[in-house]
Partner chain sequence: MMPFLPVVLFTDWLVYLLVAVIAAVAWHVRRHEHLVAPWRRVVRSKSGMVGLVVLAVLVVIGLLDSLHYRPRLGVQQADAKAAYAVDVLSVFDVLSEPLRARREKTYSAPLATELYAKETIELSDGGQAREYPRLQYGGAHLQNPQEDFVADVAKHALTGVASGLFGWLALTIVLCASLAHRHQTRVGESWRRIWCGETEVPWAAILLTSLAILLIAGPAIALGVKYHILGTDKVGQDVLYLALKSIRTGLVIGTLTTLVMLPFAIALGIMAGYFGGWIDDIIQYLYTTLNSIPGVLLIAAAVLMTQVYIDTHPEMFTTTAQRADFRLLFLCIILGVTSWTSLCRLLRGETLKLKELEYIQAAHAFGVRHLRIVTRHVLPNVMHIVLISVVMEFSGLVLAEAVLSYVGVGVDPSMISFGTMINNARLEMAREPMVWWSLAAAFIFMFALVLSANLFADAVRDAFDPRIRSRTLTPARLRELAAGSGGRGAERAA
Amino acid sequence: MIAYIVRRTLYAIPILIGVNLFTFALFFWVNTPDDMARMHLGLKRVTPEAIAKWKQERGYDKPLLFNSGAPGATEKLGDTIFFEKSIRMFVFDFGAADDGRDIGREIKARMLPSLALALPVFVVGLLVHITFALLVAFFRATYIDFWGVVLCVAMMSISSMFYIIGGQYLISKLWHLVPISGFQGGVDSAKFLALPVIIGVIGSLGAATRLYRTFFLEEINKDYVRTARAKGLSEVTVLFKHVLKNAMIPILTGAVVAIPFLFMGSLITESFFGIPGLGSYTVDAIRSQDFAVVRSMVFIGSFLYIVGLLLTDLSYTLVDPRIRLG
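Can you show the structure of this one chain in the form predicted in complex with its partner chain?
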């Protein structure tokens, strides 16, 4: 099993390298730093000097891949955009944003608020969604099931933004239960986080319930469930002890991939509620066209995804004896 995990870890390296090369190509080849500078400085009548200055301030004035002007061999390769901007990411050195602030520090500071929002959404969401799906599956082939599915389809047809806008309007603006947006550390955060968490859970209720329902139904139709019924077990026991246990395999593995992303936060929820997490950081960077931040977030995102894949493999070995012992 250890060999299996080590192999999966090693497999991650070429993927990260691939992502790195891809982003490098996208950010520095498709458009040159000159293009970026011109866009940032305004398009009309930009002097070449201004462009050169902009590039130099941000370290974009170096050659892309090979610095023939540099003295030593290491400098020839090291003193380049590729090394400075791409290779350094592997040690989580992201450099400065286009507005000059250190990206690494910013990310560290914003990780916690993101997590404070995303973790409750994840845990509460998983519990609520599984419960609902079990209920619907329990009443399969009845009107409850039918209307439950219809409700799910209707709920998943509503854009997440309307859940946020509607929730903010009803709960904050009309009923004044919680502040409409903002964030504070410590105990106070609960006040600010309650609404986004509720909305996060409800917003994904339709899609998740429907998906989990199909997992449950797939299991329910298997032979071992019939065996369990033949033992004289009640439908509830069958559902919880047999069906749930087996359906947890696809549910968990689907959910585990998402765990590392909890650090990334949710783009729109954070930005609508003014929570200073990584999600709103990303949105702001995109809006202000800060390429350095976007590039860093792409790398972090891929890194977390790969961690998620590894966790998935691990969780398989935990929940499925066929993989643990096979």
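Numbering follows the first chain given and starts at 1. As the structure is a prediction and not an experimental result, all values here were calculated from the model. For the two forms, the rigid core is made up of the largest set of C-alpha atoms that agree within 1.5 Å on superposition. First, how it differs from the form predicted alone.
If you fit the rigid core between the two forms, you'll see the Cα of residue 283 move by less than 2 angstroms. Fitting the two forms on the rigid core leaves the C-alpha of residue 36 displaced by at least 2 angstroms between the two forms. For residue 302, a C-alpha deviation below 2 angstroms is recorded between the two forms after rigid-core alignment.
Switching from the form predicted in complex with its partner chain: structure of the form predicted alone?
Lone chain follows.
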């Protein structure tokens, strides 16, 4: 087990380097350091001196990937924007944003609002989706199953923007039950998070229910289920004791991978509801073309995704003792 974890950790290093390189190339293919300086200076007529000063203060005055003017081979690769901006991230030192604010401090401050929104959506959503999928699978080949699938397909066909805008209009503007947007710490955060959580659960109900229903129906048709029925076990016992347990392996594949992304927040939901989390922080950085923040958030997302895959493999051994990691 330990050797497996070490091996997967070593595999993660070239993956993170590749993702970082791809993000770097994509960003600077669209924008040059001069373009970034003009945007952040916010002036119609920016002097070349002001651009040069801005780039020098933020370390964008060096070559992007290869410094042909450097004396040695190490300096040719090391004295570049890519190396100096990337190497510190592997020790989680994200430096300062292009506007001067400390990225690490911003991440720590915005992580809690993102978790306060994403964690209830994840937990409540997982319980609701599994319960609804079990209900539909229990009444398979009946009108409940048919109309349940129709409802899921209809919900999948509706954009998440409809749920957000419709929920804000109906629950906040007409009924005045919760604030339409904003965020406040402490106990008062519940009234700001209630509507985003409900919308998050409902918005993913259709896709998750259809997926989990497929898992349950696949297990129901296996031999061990027929054997359990032949022993006289009730359908409820078979469904909850045997089918649910064996269907948890594919369910864990999606659930455990999603856990690290709880820290990243939801881009659309946080932006529409004015929640100062990591999702809105990323959207604001993309709008302002703040490469330092975008690069940091992509790196964190890649790292958390790799951690999620590792946790998924480890969770398999808990659900199915037959699986061994070597």
